[in-house]
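Take a look at this one chain, the form predicted alone, written out in C-alpha cells.
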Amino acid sequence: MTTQPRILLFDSGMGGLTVARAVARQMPEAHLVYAADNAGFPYGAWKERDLVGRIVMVIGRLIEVVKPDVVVIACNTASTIALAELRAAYKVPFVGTVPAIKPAAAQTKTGVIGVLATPGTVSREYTHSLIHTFAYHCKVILHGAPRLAEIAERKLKGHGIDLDELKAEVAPVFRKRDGKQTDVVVLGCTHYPLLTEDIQKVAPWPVTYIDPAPAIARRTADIVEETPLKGPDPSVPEHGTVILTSARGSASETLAAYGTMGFPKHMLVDLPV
C-alpha cells in the first residue's frame, strides 16, 4: 500500500485505546488519530436523543479536522445508539463496536454467557437484539457495570484499583445455574479489557473473557482495502495525535497514559456539553 490510510478513532475516554491498539497491530503503516470526547464523559449519565446529537456533531467537526479515510467508533455506547445516524450523516466509512455475543455464543460449552457493559448498552434494544438472533439458547446475564470505565481509566493514569470495589463490579455476571457455571464474559465496552488481568484476580472461577478489538481491526482493515484513500494531507493531525474535547483532559497523567498507548501528541477541538 503506497498511501497510508488515514484512521479517525473515537470514544467518548481512554477506552478505545484498547481498540487502537488492535488497529495499530494489524495496520503498522496506518496514520492514527484518537479522538477523546471528555468533555462529554462518561456517556451512561446522558438520555438517548441528546447523546446521539451529541455525537453526530462531535465526529462531523472531527471529520472536518482529520480529514480520515475510515471512522472507528471505538465505543460499544456511541456505536448501538449513533452508528445509523452517522452513516445517514457523512459519507466517510465507518467501522462500529458492538458487543462480542455472536463469537461469545459459539464459544461457550455451558451455555452460561456474562455481559459486563455500562448500563446504558446493556438496556439498549440493539444488545437485546444480538442476544435474541445469536444467543437465543444460551442463558445471557447482562450487567450494566455503572463505575467500571471509569476505574479502567482510574488505571491507565496509573491510580491503584481497589480489589473489592472491582470484585463487586463484575460478580453479577459470574452465575451457576443446574449445575452450570459462566464460562464465558464478554467485555461488552472497550474500557474494560484494561482491566481483564485485575478482573481474574477477583473472579471466582476463572473464564473466557472475549476483546472485540482484533476483530474490529480486522474489520477496520478491509475496509480501508475497499476504500479509495485521501493521501497525505499536511493539515491534518500528525499520526500518534489525540484529539481532546476539553482541556480538563489534559492533565500530566492522562496525556501521559495516551502516551504510553502511542498517542504521545496532543490538541484540543474545544467542544463544550
Second form
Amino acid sequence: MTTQPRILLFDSGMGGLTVARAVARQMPEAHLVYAADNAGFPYGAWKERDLVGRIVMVIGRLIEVVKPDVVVIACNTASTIALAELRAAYKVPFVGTVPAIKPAAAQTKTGVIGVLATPGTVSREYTHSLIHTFAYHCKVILHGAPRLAEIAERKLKGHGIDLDELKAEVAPVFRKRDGKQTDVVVLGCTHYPLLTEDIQKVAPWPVTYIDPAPAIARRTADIVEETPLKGPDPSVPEHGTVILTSARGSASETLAAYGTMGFPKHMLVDLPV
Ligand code: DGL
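Follow the form predicted alone with the form predicted in complex with D-glutamic acid (DGL), if you could.
Everything in the complex follows now, all chains and molecules, and the chain you saw is the first one.
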C-alpha cells in the first residue's frame, strides 16, 4: 500500500477551502487537514509585524498537531508577508499563494489588469515587486477590498448577499484608460473565488477572472512528489478535519459550511489573539 501524503492547508478563515478543493481534485488520495485561524480573522487589517508573529506561532502549533508532509499557505495575505519567516523557522516544505499577476499579464489583451485583494496584500512590497517584474508593461489597478472576505464567508454560511455592497467592493478594478478597459481580474484573496458568480452579476462588463487554486494544487503535487513522506500516525487529526483556533467559529452554520467543502470533522486548537 502506498503512503498517503499528509497536507495541512492554512488560511485565516474559509477562503483556503477554494485551494483545498483544487488540491483534493489533484490528489484524491491525499490526507487533508484544513486549519483556519478564525481567532485572528480577518488578516486583511492586521499590522505587518504583528501578523508575521501570529502566523509563525500558529503554524508552529499546527505542525506539532498535524505533523504534515507539506504545508499549503492558502492565503495571499499570509503568504505575501510570512513565507520567508516560515521557511526559516520550520523544516517542512511550504507552498504559498500569491496574487496571480504573472498569468494575468500573459492573458490581458488590453493591458489593463485589475487585482482584487485584501488591504494587507495590496500594501505589501511583495505584491508591488510582482507587478514590477511581470506586469511592468501593463496598467495594474490594485484594490484592497475591505469587506469582501467577510462577504464570502457569510455566503458560504448560507446568508444572502447585498449586491450593492458587493458592487462597491469590486467596482474600483473596472477601469477604462485611453479607450481600453480592464479585461482580466486577479482574485488575489483565496476567499474571492467563492463569489465569482456574484461578482459577474455586478461587474460593469465581462472579464476573465483568475483563480490561482488549480496552479497551487499542481505545485503542491510536485512538492509532494519530491518529499519523503512521514507515513500514517494515529495521533494526528483524521482526513477531512478542520482545526479552528477559537471556539467562536464552532457555530453550526460555520461547521456545516466546512462540511460541504470536504471537512466534516472539527477540532479546536485554542490560540487566542
Ligand atoms: N483568504 C485570505 C487571502 O487569501 C485573507 C482573508 C482575510 O483574512 O482578510 O488573502
